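Read the single chain below, which is given as C-alpha coordinates and is the form predicted on its own.
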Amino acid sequence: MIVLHHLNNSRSQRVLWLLEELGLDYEIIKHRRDPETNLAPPDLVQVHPLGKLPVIRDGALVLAESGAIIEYLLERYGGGRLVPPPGTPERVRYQYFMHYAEGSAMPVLLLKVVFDQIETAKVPFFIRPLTRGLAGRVKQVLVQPQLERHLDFMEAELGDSPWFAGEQMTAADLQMSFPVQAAAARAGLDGSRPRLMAWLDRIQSRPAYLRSIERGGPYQL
(Lines of atoms letter the chains of each structure in order from A and count residues from 1; the text may use other names and numbers.)
(Lines give C-alpha, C1' and ligand atoms only; values in the text may rest on other atoms or scores of the structure.)
Protein backbone atom coordinates (compact mmCIF):
# COMPACT_ATOMS: atom_id res chain seq x y z
CA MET A 1 0.00 0.00 0.00
CA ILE A 2 1.12 3.55 -0.72
CA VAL A 3 2.12 5.51 2.38
CA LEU A 4 1.96 9.31 2.25
CA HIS A 5 3.86 11.37 4.80
CA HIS A 6 1.68 14.46 4.91
CA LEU A 7 2.57 17.87 6.34
CA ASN A 8 -0.31 20.20 7.09
CA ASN A 9 -0.59 23.38 5.02
CA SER A 10 1.98 22.28 2.48
CA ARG A 11 2.56 20.97 -1.01
CA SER A 12 1.65 17.48 0.14
CA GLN A 13 -2.01 18.51 -0.15
CA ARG A 14 -1.60 18.13 -3.91
CA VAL A 15 -0.45 14.53 -3.56
CA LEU A 16 -3.29 13.74 -1.17
CA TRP A 17 -5.75 15.23 -3.66
CA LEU A 18 -4.28 13.15 -6.51
CA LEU A 19 -4.57 9.95 -4.49
CA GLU A 20 -8.25 10.72 -4.03
CA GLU A 21 -8.74 11.60 -7.70
CA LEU A 22 -7.25 8.24 -8.69
CA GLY A 23 -9.21 6.35 -6.04
CA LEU A 24 -6.10 4.62 -4.72
CA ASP A 25 -5.77 2.86 -1.38
CA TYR A 26 -3.22 4.58 0.81
CA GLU A 27 -2.15 5.19 4.36
CA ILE A 28 -1.55 8.71 5.59
CA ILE A 29 0.97 9.61 8.28
CA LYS A 30 0.38 13.16 9.48
CA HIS A 31 3.11 15.55 10.56
CA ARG A 32 2.39 18.96 12.05
CA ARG A 33 4.17 22.28 11.70
CA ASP A 34 5.49 24.00 14.79
CA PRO A 35 2.68 26.42 15.80
CA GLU A 36 5.20 29.13 16.77
CA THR A 37 7.70 28.99 13.90
CA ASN A 38 5.46 27.37 11.25
CA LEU A 39 8.43 25.17 10.37
CA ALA A 40 8.29 21.46 9.67
CA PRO A 41 9.36 19.26 12.61
CA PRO A 42 13.09 18.48 12.66
CA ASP A 43 12.52 14.74 12.97
CA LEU A 44 11.40 14.63 9.33
CA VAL A 45 15.02 13.83 8.48
CA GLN A 46 14.12 10.31 9.58
CA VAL A 47 11.63 10.20 6.70
CA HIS A 48 13.85 11.89 4.09
CA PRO A 49 17.38 13.33 4.42
CA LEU A 50 16.22 16.81 3.39
CA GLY A 51 13.58 16.89 6.13
CA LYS A 52 10.83 18.03 3.77
CA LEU A 53 7.47 16.65 2.73
CA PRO A 54 5.59 15.28 0.87
CA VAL A 55 7.21 11.89 0.74
CA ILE A 56 5.58 8.67 -0.40
CA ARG A 57 6.64 5.10 0.17
CA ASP A 58 5.46 2.53 -2.34
CA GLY A 59 7.02 -0.83 -1.60
CA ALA A 60 10.79 -0.29 -1.56
CA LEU A 61 10.51 3.11 -3.25
CA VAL A 62 10.78 6.28 -1.17
CA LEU A 63 10.12 9.40 -3.24
CA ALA A 64 10.08 13.12 -2.41
CA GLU A 65 9.17 16.25 -4.42
CA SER A 66 5.50 16.75 -5.14
CA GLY A 67 5.96 17.08 -8.91
CA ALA A 68 7.98 13.86 -9.12
CA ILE A 69 5.45 12.07 -6.91
CA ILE A 70 2.56 13.21 -9.09
CA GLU A 71 4.31 12.01 -12.24
CA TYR A 72 5.19 8.68 -10.64
CA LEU A 73 1.64 8.02 -9.43
CA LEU A 74 0.15 8.90 -12.80
CA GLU A 75 2.63 6.73 -14.71
CA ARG A 76 2.14 3.73 -12.45
CA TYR A 77 -1.50 3.99 -11.44
CA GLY A 78 -3.13 6.63 -13.60
CA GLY A 79 -4.06 4.55 -16.60
CA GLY A 80 -3.99 7.63 -18.80
CA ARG A 81 -6.15 9.70 -16.47
CA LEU A 82 -5.39 13.40 -15.86
CA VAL A 83 -2.75 13.52 -18.63
CA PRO A 84 -3.47 14.72 -22.19
CA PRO A 85 -2.59 12.37 -25.06
CA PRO A 86 1.00 12.53 -26.36
CA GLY A 87 1.58 14.69 -29.42
CA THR A 88 -1.29 17.08 -28.72
CA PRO A 89 -1.13 20.82 -28.00
CA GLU A 90 -2.78 20.05 -24.65
CA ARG A 91 0.13 17.76 -23.73
CA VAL A 92 2.60 20.59 -24.40
CA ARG A 93 0.62 22.96 -22.18
CA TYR A 94 0.37 20.23 -19.54
CA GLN A 95 4.13 19.77 -19.46
CA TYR A 96 4.69 23.51 -19.35
CA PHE A 97 2.44 24.14 -16.36
CA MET A 98 3.72 21.08 -14.51
CA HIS A 99 7.12 22.81 -14.49
CA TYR A 100 5.97 26.45 -14.35
CA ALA A 101 4.22 25.96 -11.01
CA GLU A 102 7.43 25.36 -9.07
CA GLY A 103 10.02 26.72 -11.49
CA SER A 104 8.56 30.20 -12.04
CA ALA A 105 5.46 30.88 -9.95
CA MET A 106 6.58 29.66 -6.53
CA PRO A 107 9.96 31.46 -6.28
CA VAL A 108 8.40 34.92 -6.50
CA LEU A 109 5.65 33.94 -4.05
CA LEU A 110 8.30 32.68 -1.65
CA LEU A 111 10.11 36.02 -1.92
CA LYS A 112 6.87 37.76 -0.98
CA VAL A 113 6.50 35.58 2.12
CA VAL A 114 10.13 36.06 3.15
CA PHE A 115 10.10 39.85 2.87
CA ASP A 116 6.71 40.07 4.57
CA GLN A 117 8.28 38.24 7.50
CA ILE A 118 11.32 40.50 7.50
CA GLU A 119 9.07 43.55 7.44
CA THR A 120 7.15 42.42 10.53
CA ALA A 121 9.96 40.64 12.39
CA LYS A 122 10.64 41.47 16.03
CA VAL A 123 13.99 43.26 15.98
CA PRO A 124 15.66 45.86 18.24
CA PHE A 125 13.85 49.18 17.90
CA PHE A 126 16.92 51.02 16.64
CA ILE A 127 17.22 48.87 13.50
CA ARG A 128 13.50 48.39 12.95
CA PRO A 129 13.20 51.32 10.50
CA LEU A 130 16.10 49.88 8.49
CA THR A 131 14.72 46.35 8.20
CA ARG A 132 11.18 47.50 7.48
CA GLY A 133 12.35 50.07 4.98
CA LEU A 134 14.59 47.61 3.17
CA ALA A 135 11.93 44.90 3.04
CA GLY A 136 9.29 47.33 1.86
CA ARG A 137 11.55 48.70 -0.85
CA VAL A 138 12.47 45.25 -2.16
CA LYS A 139 8.81 44.29 -2.32
CA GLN A 140 7.87 47.50 -4.09
CA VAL A 141 10.67 47.45 -6.67
CA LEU A 142 11.30 43.75 -7.23
CA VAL A 143 8.70 41.41 -5.78
CA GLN A 144 5.34 43.07 -6.39
CA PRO A 145 5.91 43.86 -10.09
CA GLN A 146 6.91 40.24 -10.68
CA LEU A 147 3.89 38.98 -8.77
CA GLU A 148 1.57 41.13 -10.86
CA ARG A 149 3.20 39.90 -14.05
CA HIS A 150 2.74 36.25 -13.07
CA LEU A 151 -0.86 36.72 -11.95
CA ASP A 152 -1.67 38.53 -15.19
CA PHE A 153 -0.02 35.71 -17.14
CA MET A 154 -1.99 32.99 -15.35
CA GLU A 155 -5.24 34.93 -15.77
CA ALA A 156 -4.60 35.28 -19.50
CA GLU A 157 -3.72 31.58 -19.88
CA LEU A 158 -7.22 30.67 -18.70
CA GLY A 159 -8.78 32.87 -21.38
CA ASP A 160 -9.48 30.13 -23.92
CA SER A 161 -10.24 27.15 -21.69
CA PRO A 162 -11.39 26.46 -18.12
CA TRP A 163 -8.26 24.45 -17.22
CA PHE A 164 -4.57 25.18 -17.61
CA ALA A 165 -4.01 22.43 -20.21
CA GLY A 166 -7.28 22.70 -22.09
CA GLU A 167 -10.91 21.71 -21.82
CA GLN A 168 -10.33 18.92 -19.31
CA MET A 169 -8.77 19.06 -15.86
CA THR A 170 -5.33 17.47 -15.72
CA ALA A 171 -2.60 16.96 -13.16
CA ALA A 172 -1.21 20.32 -14.27
CA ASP A 173 -4.16 21.86 -12.44
CA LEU A 174 -3.23 19.89 -9.32
CA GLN A 175 0.32 21.17 -9.61
CA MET A 176 -0.85 24.75 -10.15
CA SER A 177 -3.21 24.62 -7.17
CA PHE A 178 -0.53 25.40 -4.58
CA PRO A 179 0.86 28.62 -6.13
CA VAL A 180 -2.61 29.94 -6.99
CA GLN A 181 -3.95 29.20 -3.52
CA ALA A 182 -0.84 30.78 -2.01
CA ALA A 183 -1.38 33.86 -4.16
CA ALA A 184 -4.98 34.11 -2.97
CA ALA A 185 -3.92 33.78 0.66
CA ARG A 186 -0.78 35.91 0.68
CA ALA A 187 -0.24 37.84 -2.53
CA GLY A 188 -3.43 39.73 -3.26
CA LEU A 189 -5.15 37.47 -5.76
CA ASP A 190 -8.81 38.46 -5.69
CA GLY A 191 -11.87 39.09 -7.83
CA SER A 192 -9.98 41.48 -10.06
CA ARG A 193 -8.75 38.32 -11.80
CA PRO A 194 -12.06 36.47 -12.24
CA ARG A 195 -10.75 33.57 -14.33
CA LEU A 196 -8.27 32.53 -11.67
CA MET A 197 -10.86 32.88 -8.93
CA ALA A 198 -13.36 30.81 -10.93
CA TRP A 199 -10.67 28.17 -11.50
CA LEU A 200 -10.02 28.06 -7.74
CA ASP A 201 -13.73 27.54 -7.14
CA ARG A 202 -13.76 24.67 -9.64
CA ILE A 203 -10.86 22.78 -8.12
CA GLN A 204 -11.95 23.36 -4.52
CA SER A 205 -15.45 22.07 -5.19
CA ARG A 206 -14.33 18.76 -6.71
CA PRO A 207 -15.43 15.76 -4.63
CA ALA A 208 -11.89 14.32 -4.59
CA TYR A 209 -10.50 17.65 -3.37
CA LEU A 210 -13.09 17.82 -0.61
CA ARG A 211 -12.26 14.25 0.41
CA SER A 212 -8.57 15.14 0.57
CA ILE A 213 -9.32 17.99 2.98
CA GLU A 214 -11.44 15.68 5.08
CA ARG A 215 -8.69 13.08 5.18
CA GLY A 216 -5.74 15.43 5.65
CA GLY A 217 -7.27 18.03 7.91
CA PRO A 218 -7.55 21.84 7.67
CA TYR A 219 -5.59 23.40 4.86
CA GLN A 220 -4.69 27.06 5.28
CA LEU A 221 -1.89 28.92 3.55
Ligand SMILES: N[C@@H](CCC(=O)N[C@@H](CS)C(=O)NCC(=O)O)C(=O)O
The other form holds:
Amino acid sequence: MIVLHHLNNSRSQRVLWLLEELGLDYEIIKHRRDPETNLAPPDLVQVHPLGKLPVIRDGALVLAESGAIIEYLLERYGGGRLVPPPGTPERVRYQYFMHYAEGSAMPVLLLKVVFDQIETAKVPFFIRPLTRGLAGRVKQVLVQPQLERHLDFMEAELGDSPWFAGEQMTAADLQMSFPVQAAAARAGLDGSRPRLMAWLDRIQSRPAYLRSIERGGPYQL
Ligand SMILES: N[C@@H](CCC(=O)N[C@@H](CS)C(=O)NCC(=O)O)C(=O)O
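What would the structure be for the form predicted in complex with the ligand, rather than the form predicted on its own?
After this comes the whole thing, all chains and molecules, with the earlier chain placed first.
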Protein backbone atom coordinates (compact mmCIF):
# COMPACT_ATOMS: atom_id res chain seq x y z
CA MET A 1 0.00 0.00 0.00
CA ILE A 2 1.13 3.58 -0.64
CA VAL A 3 2.29 5.37 2.51
CA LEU A 4 2.22 9.16 2.62
CA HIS A 5 4.32 11.03 5.18
CA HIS A 6 2.22 14.12 5.78
CA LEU A 7 3.20 17.36 7.51
CA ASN A 8 0.45 19.65 8.77
CA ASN A 9 -0.05 22.89 6.81
CA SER A 10 2.32 21.91 4.06
CA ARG A 11 2.85 20.86 0.48
CA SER A 12 1.95 17.27 1.34
CA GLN A 13 -1.70 18.40 1.32
CA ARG A 14 -1.64 18.36 -2.47
CA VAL A 15 -0.39 14.75 -2.58
CA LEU A 16 -3.13 13.81 -0.16
CA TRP A 17 -5.59 15.57 -2.45
CA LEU A 18 -4.27 13.65 -5.49
CA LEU A 19 -4.60 10.32 -3.66
CA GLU A 20 -8.23 11.22 -3.00
CA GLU A 21 -8.84 12.36 -6.60
CA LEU A 22 -7.51 9.01 -7.82
CA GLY A 23 -9.44 7.06 -5.19
CA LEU A 24 -6.34 5.10 -4.16
CA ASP A 25 -5.86 3.11 -0.97
CA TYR A 26 -3.17 4.66 1.18
CA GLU A 27 -1.88 4.96 4.69
CA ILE A 28 -1.06 8.34 6.13
CA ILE A 29 1.68 8.96 8.69
CA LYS A 30 1.21 12.37 10.30
CA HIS A 31 4.10 14.57 11.40
CA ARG A 32 3.66 17.90 13.13
CA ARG A 33 5.54 21.16 12.72
CA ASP A 34 7.18 22.64 15.80
CA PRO A 35 4.65 25.29 16.91
CA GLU A 36 7.44 27.81 17.65
CA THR A 37 9.86 27.37 14.78
CA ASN A 38 7.35 25.93 12.28
CA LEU A 39 10.03 23.42 11.29
CA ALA A 40 9.44 19.72 10.65
CA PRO A 41 10.54 17.26 13.37
CA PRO A 42 14.32 16.62 13.07
CA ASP A 43 13.86 12.83 12.94
CA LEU A 44 12.30 13.19 9.48
CA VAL A 45 15.82 12.72 8.11
CA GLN A 46 15.20 9.05 8.80
CA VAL A 47 12.36 9.16 6.28
CA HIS A 48 14.38 11.10 3.67
CA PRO A 49 17.85 12.69 3.98
CA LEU A 50 16.51 16.22 3.32
CA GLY A 51 14.03 16.03 6.21
CA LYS A 52 11.24 17.68 4.16
CA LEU A 53 7.79 16.48 3.20
CA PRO A 54 5.93 15.20 1.27
CA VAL A 55 7.53 11.80 0.96
CA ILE A 56 5.78 8.64 -0.17
CA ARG A 57 6.72 5.01 0.14
CA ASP A 58 5.36 2.56 -2.40
CA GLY A 59 6.86 -0.90 -1.93
CA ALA A 60 10.65 -0.44 -1.98
CA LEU A 61 10.40 3.06 -3.46
CA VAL A 62 10.84 6.11 -1.25
CA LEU A 63 10.15 9.31 -3.17
CA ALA A 64 10.32 12.99 -2.16
CA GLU A 65 9.52 16.21 -4.08
CA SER A 66 5.84 16.84 -4.64
CA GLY A 67 6.06 17.27 -8.43
CA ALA A 68 7.94 13.97 -8.80
CA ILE A 69 5.48 12.22 -6.47
CA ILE A 70 2.48 13.53 -8.40
CA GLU A 71 3.97 12.44 -11.74
CA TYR A 72 4.90 9.02 -10.35
CA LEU A 73 1.40 8.41 -8.95
CA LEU A 74 -0.24 9.51 -12.19
CA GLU A 75 2.02 7.36 -14.35
CA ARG A 76 1.60 4.28 -12.16
CA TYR A 77 -2.02 4.60 -11.07
CA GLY A 78 -3.63 7.45 -13.01
CA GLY A 79 -4.73 5.60 -16.14
CA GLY A 80 -4.58 8.87 -18.08
CA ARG A 81 -6.57 10.88 -15.56
CA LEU A 82 -5.58 14.49 -14.76
CA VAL A 83 -2.96 14.69 -17.55
CA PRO A 84 -3.66 16.16 -21.01
CA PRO A 85 -2.78 13.88 -23.95
CA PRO A 86 0.82 14.10 -25.24
CA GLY A 87 1.39 16.34 -28.22
CA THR A 88 -1.37 18.81 -27.33
CA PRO A 89 -0.98 22.49 -26.37
CA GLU A 90 -2.68 21.59 -23.07
CA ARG A 91 0.12 19.10 -22.32
CA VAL A 92 2.73 21.82 -22.81
CA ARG A 93 0.84 24.16 -20.46
CA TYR A 94 0.48 21.26 -17.99
CA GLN A 95 4.25 20.67 -18.00
CA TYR A 96 4.94 24.37 -17.69
CA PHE A 97 2.77 24.80 -14.57
CA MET A 98 4.00 21.55 -13.01
CA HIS A 99 7.47 23.13 -13.01
CA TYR A 100 6.53 26.79 -12.54
CA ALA A 101 4.84 26.14 -9.18
CA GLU A 102 7.99 25.04 -7.34
CA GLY A 103 10.63 26.44 -9.70
CA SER A 104 9.47 30.05 -10.03
CA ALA A 105 6.44 30.88 -7.86
CA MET A 106 7.52 29.30 -4.57
CA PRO A 107 11.00 30.91 -4.34
CA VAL A 108 9.44 34.41 -4.45
CA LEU A 109 6.80 33.48 -1.87
CA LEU A 110 9.48 32.01 0.35
CA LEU A 111 11.51 35.23 0.13
CA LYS A 112 8.41 37.14 1.24
CA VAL A 113 7.94 34.87 4.28
CA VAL A 114 11.64 35.02 5.23
CA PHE A 115 11.91 38.82 4.99
CA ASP A 116 8.59 39.28 6.83
CA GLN A 117 10.08 37.20 9.63
CA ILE A 118 13.33 39.18 9.66
CA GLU A 119 11.36 42.43 9.77
CA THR A 120 9.42 41.38 12.87
CA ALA A 121 12.13 39.26 14.54
CA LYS A 122 12.84 39.83 18.22
CA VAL A 123 16.37 41.23 18.21
CA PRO A 124 18.26 43.51 20.65
CA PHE A 125 16.79 47.02 20.42
CA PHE A 126 20.04 48.61 19.18
CA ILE A 127 20.13 46.52 15.99
CA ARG A 128 16.36 46.59 15.42
CA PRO A 129 16.43 49.64 13.10
CA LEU A 130 19.06 47.86 11.03
CA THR A 131 17.19 44.55 10.62
CA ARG A 132 13.85 46.27 10.02
CA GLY A 133 15.34 48.76 7.60
CA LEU A 134 17.19 46.11 5.63
CA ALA A 135 14.26 43.69 5.46
CA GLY A 136 11.86 46.50 4.52
CA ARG A 137 14.16 47.68 1.75
CA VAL A 138 14.70 44.18 0.28
CA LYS A 139 10.94 43.62 0.32
CA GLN A 140 10.25 46.95 -1.36
CA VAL A 141 12.94 46.70 -4.05
CA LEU A 142 13.17 42.98 -4.72
CA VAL A 143 10.35 40.91 -3.28
CA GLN A 144 7.15 42.94 -3.70
CA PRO A 145 7.63 43.86 -7.39
CA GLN A 146 8.40 40.20 -8.22
CA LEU A 147 5.42 39.03 -6.23
CA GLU A 148 3.07 41.42 -8.02
CA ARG A 149 4.47 40.30 -11.37
CA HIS A 150 3.88 36.62 -10.56
CA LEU A 151 0.35 37.24 -9.26
CA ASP A 152 -0.50 39.28 -12.36
CA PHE A 153 0.93 36.51 -14.53
CA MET A 154 -1.08 33.77 -12.81
CA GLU A 155 -4.25 35.87 -12.98
CA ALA A 156 -3.72 36.47 -16.71
CA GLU A 157 -3.05 32.78 -17.38
CA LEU A 158 -6.56 31.98 -16.16
CA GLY A 159 -7.96 34.49 -18.66
CA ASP A 160 -8.95 32.05 -21.40
CA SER A 161 -9.83 28.92 -19.44
CA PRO A 162 -10.95 27.94 -15.94
CA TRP A 163 -7.90 25.71 -15.23
CA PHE A 164 -4.18 26.33 -15.63
CA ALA A 165 -3.76 23.83 -18.49
CA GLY A 166 -7.06 24.48 -20.27
CA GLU A 167 -10.70 23.47 -20.09
CA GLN A 168 -10.15 20.46 -17.80
CA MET A 169 -8.71 20.31 -14.32
CA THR A 170 -5.32 18.58 -14.36
CA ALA A 171 -2.59 17.75 -11.89
CA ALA A 172 -1.02 21.11 -12.78
CA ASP A 173 -3.87 22.67 -10.78
CA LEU A 174 -2.99 20.42 -7.85
CA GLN A 175 0.65 21.47 -8.07
CA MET A 176 -0.36 25.16 -8.33
CA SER A 177 -2.64 24.94 -5.30
CA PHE A 178 0.15 25.45 -2.77
CA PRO A 179 1.66 28.66 -4.20
CA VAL A 180 -1.77 30.20 -4.80
CA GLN A 181 -3.01 29.28 -1.32
CA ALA A 182 0.24 30.59 0.18
CA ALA A 183 -0.18 33.84 -1.76
CA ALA A 184 -3.74 34.21 -0.44
CA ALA A 185 -2.62 33.50 3.14
CA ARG A 186 0.57 35.53 3.29
CA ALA A 187 1.21 37.62 0.22
CA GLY A 188 -1.83 39.77 -0.35
CA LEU A 189 -3.70 37.76 -2.99
CA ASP A 190 -7.31 38.95 -2.70
CA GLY A 191 -10.46 39.83 -4.65
CA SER A 192 -8.52 42.30 -6.78
CA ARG A 193 -7.45 39.17 -8.72
CA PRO A 194 -10.88 37.58 -9.21
CA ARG A 195 -9.88 34.71 -11.52
CA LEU A 196 -7.35 33.35 -9.05
CA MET A 197 -9.86 33.69 -6.21
CA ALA A 198 -12.56 31.89 -8.26
CA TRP A 199 -10.04 29.15 -9.15
CA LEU A 200 -9.27 28.75 -5.43
CA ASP A 201 -12.98 28.38 -4.70
CA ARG A 202 -13.27 25.78 -7.45
CA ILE A 203 -10.44 23.60 -6.19
CA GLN A 204 -11.35 23.98 -2.52
CA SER A 205 -14.92 22.87 -3.06
CA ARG A 206 -14.05 19.62 -4.88
CA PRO A 207 -15.24 16.56 -2.96
CA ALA A 208 -11.76 14.95 -3.18
CA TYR A 209 -10.15 18.13 -1.83
CA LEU A 210 -12.61 18.22 1.08
CA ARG A 211 -11.92 14.54 1.82
CA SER A 212 -8.17 15.28 1.85
CA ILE A 213 -8.71 17.95 4.51
CA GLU A 214 -10.83 15.53 6.56
CA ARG A 215 -8.15 12.88 6.34
CA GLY A 216 -5.12 15.13 6.88
CA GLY A 217 -6.55 17.43 9.52
CA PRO A 218 -6.86 21.23 9.59
CA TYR A 219 -4.92 23.02 6.86
CA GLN A 220 -3.99 26.62 7.51
CA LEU A 221 -1.10 28.36 5.80
N1 LIG B 1 10.13 21.37 -3.42
C2 LIG B 1 9.77 20.47 -2.35
C3 LIG B 1 9.73 21.29 -1.05
C4 LIG B 1 9.56 20.45 0.19
C5 LIG B 1 9.42 21.33 1.41
O6 LIG B 1 10.13 22.35 1.58
N7 LIG B 1 8.52 20.95 2.31
C8 LIG B 1 8.26 21.74 3.49
C9 LIG B 1 6.77 21.71 3.81
S10 LIG B 1 5.84 22.75 2.78
C11 LIG B 1 8.92 21.15 4.72
O12 LIG B 1 9.04 19.94 4.84
N13 LIG B 1 9.28 22.03 5.66
C14 LIG B 1 9.72 21.64 6.95
C15 LIG B 1 11.08 22.15 7.30
O16 LIG B 1 11.71 22.83 6.47
O17 LIG B 1 11.52 21.89 8.42
C18 LIG B 1 8.42 19.82 -2.68
O19 LIG B 1 7.68 20.38 -3.48
O20 LIG B 1 8.13 18.74 -2.16
